[in-house]
Partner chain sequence: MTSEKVMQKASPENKNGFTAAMKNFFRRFAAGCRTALRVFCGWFGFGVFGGFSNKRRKKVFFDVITYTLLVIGGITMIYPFWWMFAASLSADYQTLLNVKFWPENVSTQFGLFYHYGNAIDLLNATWQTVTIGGTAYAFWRSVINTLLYSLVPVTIGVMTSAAAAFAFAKLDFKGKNFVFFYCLAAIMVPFPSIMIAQFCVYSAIGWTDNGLALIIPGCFGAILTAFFIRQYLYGLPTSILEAARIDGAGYWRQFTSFVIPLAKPAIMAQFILSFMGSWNNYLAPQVFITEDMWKPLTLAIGQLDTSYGSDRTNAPAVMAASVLALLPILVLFAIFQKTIIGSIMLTGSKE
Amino acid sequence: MDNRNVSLPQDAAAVQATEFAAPPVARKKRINRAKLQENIWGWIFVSALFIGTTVFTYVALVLSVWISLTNYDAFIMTTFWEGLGTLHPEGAFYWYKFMFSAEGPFGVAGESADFWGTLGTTCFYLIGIPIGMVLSLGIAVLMTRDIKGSGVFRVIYYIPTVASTVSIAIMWTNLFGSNGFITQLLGVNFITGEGATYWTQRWCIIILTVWKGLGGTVVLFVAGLNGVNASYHEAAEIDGANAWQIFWRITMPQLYPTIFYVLVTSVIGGMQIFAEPDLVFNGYPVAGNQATNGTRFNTPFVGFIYGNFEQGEWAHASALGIVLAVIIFLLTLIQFGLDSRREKI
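Hey, can I get that sequence as one chain, in the form predicted in complex with its partner chain?
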């Protein structure tokens, strides 16, 4: 690295100076100057991203934490500064206590039923991740076989991934709705009508997410499978392993990084599911205790946050958001922990 910097003339005059006349001290200085310039330019190039990340993510996160400790209600307080000014009168952690305490009969506020209900719904939607991964792994294995036209299939499977969620959700309401195509095909009401419970409604969303997310995972898995070292396969084949053994003992361990990447990103994304249920069920009557029994089962956690935001309870919504961030952070941590344990074994 340093060697390279020595051979970096910044201008012709400097080159001549170092080559003919400069004492060793000056040479050393020049190295430092080149190094300094690389440092400065490196920071200039990353500055936009660095500032953006700091301001729009980290500062916003700190601000969120702060807002969650106040009693900021958009319909009562008119300005931002007013809302931020004071902590919640009933203790800074009021909203955190509120979301974990049960709803009582006489003035005992709480929403733990809604909290755990919406969180459970979000976790139920996560079922789509393993289903999608198994399906896409199978499809990726089929695509990496030596067949013609696998590129065409790759493109076809990727189309739902790029398609607009809004359009797809609206299509889904018509396909799965009462008397829709799927209902006529399978004879099951998914969203409304006879026999439609919140379980069928949830499965409708899971089918949507699996269908939509399949293509991206397939492409990643195909890339991973193409990257698997072929010489191991040949060696195993010569040693008499059958295709099944080769797949589990040779291919899967090498595919593991891709699987891990897909899992981590899908869990982070899956915890934030919002648009699909929102559009399929035509918005939620969310917000706290106002939700009726029939619909609050399908509200994901972000929908719950959004509902409280819509109602102007911004401090409340912020507190819920912070809890979501903590949950996602813990889930990611758990996954990385399992990953590191696997490395040791």
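Output the form predicted on its own next; the form predicted in complex with its partner chain has already been displayed.
Next comes a single chain, given without company.
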């Protein structure tokens, strides 16, 4: 008899028994106490940042959007929550219509003149961004050369970046004030005095912001220049390219990510300028419907928001803040859109 014929049914039974056998019970993984303790301490350390970002960014944003739809007045409400329950009696989007409406015969219909005037002042201050970028790039190029004492100059240029804004503003008023050194040297009153206009005041602030932000931008450009591939420069020199051609066609394309980062962050920060003009001008004039033609020419948009906030018009100020956030978002979106189109070319 063939033994293989006898063993076949036994093998089939064994296979069938294996198929219907109960799956093995998965053992519970033992908790790694060291790993758990490490995770707990990690969450403890990031909890302050997480809670702060949640409360002061996301929750505050939601509250600002809601308050902008109400008629919240801090001088009338007895508690913070009192005015949050109802929308504005003249419509939820009253303040958004108000800021884009022209001023009426009695000065209460709208504030479009103040809105566009202060926004135009903020945009004018943005002129300092390309000026600062060009100066920073030139200084960074010089610092990457083999010049003795370049490290000392990096520290000197970076000092204004870490200096207090208040101390810089005090120094600026002493330099550009009616009896300041620069005023007497040039014979021009920049801030106050005879001949001082909102144009001289604007340029005074632009010079301040360029000087203050120069050091941080120089450091970024120096880091970007140090990351440029030197072999491309050597190949271009062998091909007979001059220094300008090497810089414009080889260095600048590789430095573009740094330039783009500086541009985006500078525009975001420039649209929120507030402290420097406030300290140099020793406070803003009254904002809102009571603003005159002269005030809107040297008051930035954030100063306009702050003026309404000081008057207790929190709903009005919140609506202006939301509009400013949308403007900054759109400007950033446009910059990223242009950047993506450049990459496709």
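Rigid core here is just the name for the largest C-alpha set that superposes within 1.5 Å across the two forms. All values reported here derive from a predicted model rather than from experimental measurement. Residue numbers count along the first chain shown, from 1.
Per-residue C-alpha change between these two forms, Glu38, threshold 2 Å, rigid core fit: Yes, the C-alpha position differs by at least 2 Å between these two forms.
Post core alignment: Thr53 C-alpha displaced by 2 Å or more between these two forms: Yes, because once the rigid core is superposed, the C-alpha of Thr53 moves 2 Å or more between these two forms.
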